[in-house]
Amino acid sequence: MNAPNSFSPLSLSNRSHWASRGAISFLMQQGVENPGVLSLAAGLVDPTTLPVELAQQQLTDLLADDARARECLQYGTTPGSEHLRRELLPFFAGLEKSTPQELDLTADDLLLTTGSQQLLSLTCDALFNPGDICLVAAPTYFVFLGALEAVGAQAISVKTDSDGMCPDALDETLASLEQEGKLDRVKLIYLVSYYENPSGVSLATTRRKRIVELAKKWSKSHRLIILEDAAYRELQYDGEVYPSIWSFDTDREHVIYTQTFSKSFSPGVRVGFGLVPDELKKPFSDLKGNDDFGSAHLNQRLMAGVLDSGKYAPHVDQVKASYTLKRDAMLAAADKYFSDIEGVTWEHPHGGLYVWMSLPENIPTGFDSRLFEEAVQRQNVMYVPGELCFAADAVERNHMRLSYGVLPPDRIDEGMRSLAAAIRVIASQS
């Protein structure tokens, strides 16, 4: 018999336990506990680029008419606001250098989501049973690794270089899994196609086409799907303009495409959208309906008004100009403070929010490393350990993801100087 005022332990689900091992909470805790630390870790957007006046204007217009205001404040539909879905047709077609008619797209082909993260979650819920397999780049977006773990799926790494996932390595991995009798468990290939979080690299155009071909080749017992995460597509500062992976899937059966306005407009609005193969439209809508009956209707109508106003593109240009300066500040600081540290290298991204830095193999960067302690506790700078961004089968411990999203250029320089000082301290002890 239980003692007075005592309680039996809760019996939590497997998914609750699987989800508890993510790193987001720890990173946020570090930021709260060390408020004076310069954050090269936070993947937040630059607060100075947030469109306060544009959002105020659109909300004022939306709520000025009583009938329209009541409509916006009412429940929407699970697929999302038809008004926004219609506005998204020419928007997306413009990114594809085409028209909605040429792409054969209608509003019914679009699913609106709470940012792109919800579509990543819906994909996991719709496709994976415990023990199923997802093929990922090495490194890859660590939050998606957490989403896979939360449904009991296994992430398997595929060799990746400065042009993204290597198609030959993908082909070899799938052949090996077939030999092991595991091909029927492979459900998804996940790719961040533009200025990847964390590495900043983009998948080469020739590889995009080849990977779609491989998905079709290996669709034997069931269809193999590619999830194209295009969250950073609009944040291009220079370099090649890439076609989407989706554009190479001419039969529209093998690619799920997701994009968000969180980085280009506002993460507080939390509006994203997706294009999914026909057979997945109902499962995705059913799962989303169970979760939320549809994403926030007012936010969607706000975003529709922004697109309709003609002011969205100029806003994105301002955002890109700001991030270009910050990216250049981080790369200049890397040249200034790290060039003479033996074994340190870094990527030079053409867009996005991140620089991927690699250290000598004998200098680990994890939360429990001497470097992380030196950086946060004594040099007052924080980064994201690169080991978080690798699937369990191929963890590398000597990398860092550095973000130039939040700090102004002068503070980026200061943070990079402090990080270099921390690395020098640990290198001298190794």
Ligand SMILES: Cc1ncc(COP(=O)(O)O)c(C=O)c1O
Second form
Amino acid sequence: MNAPNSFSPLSLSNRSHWASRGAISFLMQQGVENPGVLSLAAGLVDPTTLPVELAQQQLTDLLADDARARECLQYGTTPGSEHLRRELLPFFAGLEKSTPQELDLTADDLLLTTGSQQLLSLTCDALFNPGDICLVAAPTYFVFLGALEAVGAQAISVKTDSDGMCPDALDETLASLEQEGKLDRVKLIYLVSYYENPSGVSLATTRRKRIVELAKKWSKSHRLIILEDAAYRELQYDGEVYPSIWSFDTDREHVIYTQTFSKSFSPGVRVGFGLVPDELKKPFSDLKGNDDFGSAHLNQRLMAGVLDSGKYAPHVDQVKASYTLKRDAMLAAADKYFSDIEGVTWEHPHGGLYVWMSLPENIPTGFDSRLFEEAVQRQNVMYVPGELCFAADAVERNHMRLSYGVLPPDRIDEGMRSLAAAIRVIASQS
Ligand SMILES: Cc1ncc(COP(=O)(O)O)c(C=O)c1O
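Please show me the structure of the same protein in the form predicted together with the ligand, now that we have looked at it in the form predicted alone.
Below: every chain and molecule of the assembly, starting with the one above.
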């Protein structure tokens, strides 16, 4: 008998190859290989504010009754637990400063997903053929750039400033794509509407409205969809309260909306939800059915119990109070250590988990840069290189994403001091 043929090469799909960006793996590996390093890179939520007691209480309650326990431990359905979808109606309507009746929403309009990440990839699966185009902010959420690559879609950058994606630039980009004969390939505009990962900026209210109008205007051979990623919506610390982009899409034809309990409650439960235009409900459900025929039912029931208990809002208030202190610690440290380094600027986020810092153009920040090496190897601090967050057509190399999610305020201060020291070393050599 022949020995097992262990040397034959694997024949992987194109999608496997397209999916191999690897940036996250590299960052995680750096974290593991350098355990003493202070991480301003990790986008994880603060472990001290995770809702241990609340989760314990709810799970105990859920499982205390045998019949209910059996129900929760059974498979759910593809769109997800009706209990949770019903709880989500007033919850979501509350964020919209409205009621489910006024919004004309029912539980059938909601799709529950495994984190919001699953809704992002379902969107890619539902809309893109290889070569299709997605318009993105610059910078944008780098994991979504990976999801686009994984389906062979092309990301095209649209000029972005501290109020988010610029509608005039979006209009111009669409006009030039039409001139090049590529408009029929443009399927999606992706927007992280609140406290974007990585830049911390939110899309200005007037721009939200305008971008929905532009999606309508440029829907010619097919409907142009906006994917509104509201992952950080609830983590608002101060500043303006923004209506969703979804709220401007009065015909409910152009916006896919997604939100998550990862940031406000626990990323471990992997519960996200979405609203999609009617005609996308079936394709999404078909794709999700093939993938997992429903996200973790027990976790959805846990979230339903938490929302129903009345303890969710106080928990979120606590989380926000903790992040506010940490955001302030990072901004104070930025003032203290970076103000006198020429050409360094940073955004002041009103929510979310990130501060976006820009350096002079002659100081690149990538994994292979002298700064990254100096920071990780000698100053014991790590950040996310900004270049990961740009589509290939407009990469900028002189930014950093700094997260205040994980570290306590005193360690944030220490990390920022070390990072400033690393920048001074590199600036003095440039
Ligand atoms: C902008 C953005 N969208 C979506 C996600 C996905 O999160 P989850 O799948 O945990 O909901 C993240 C996670 O960090 C994010 O930053």
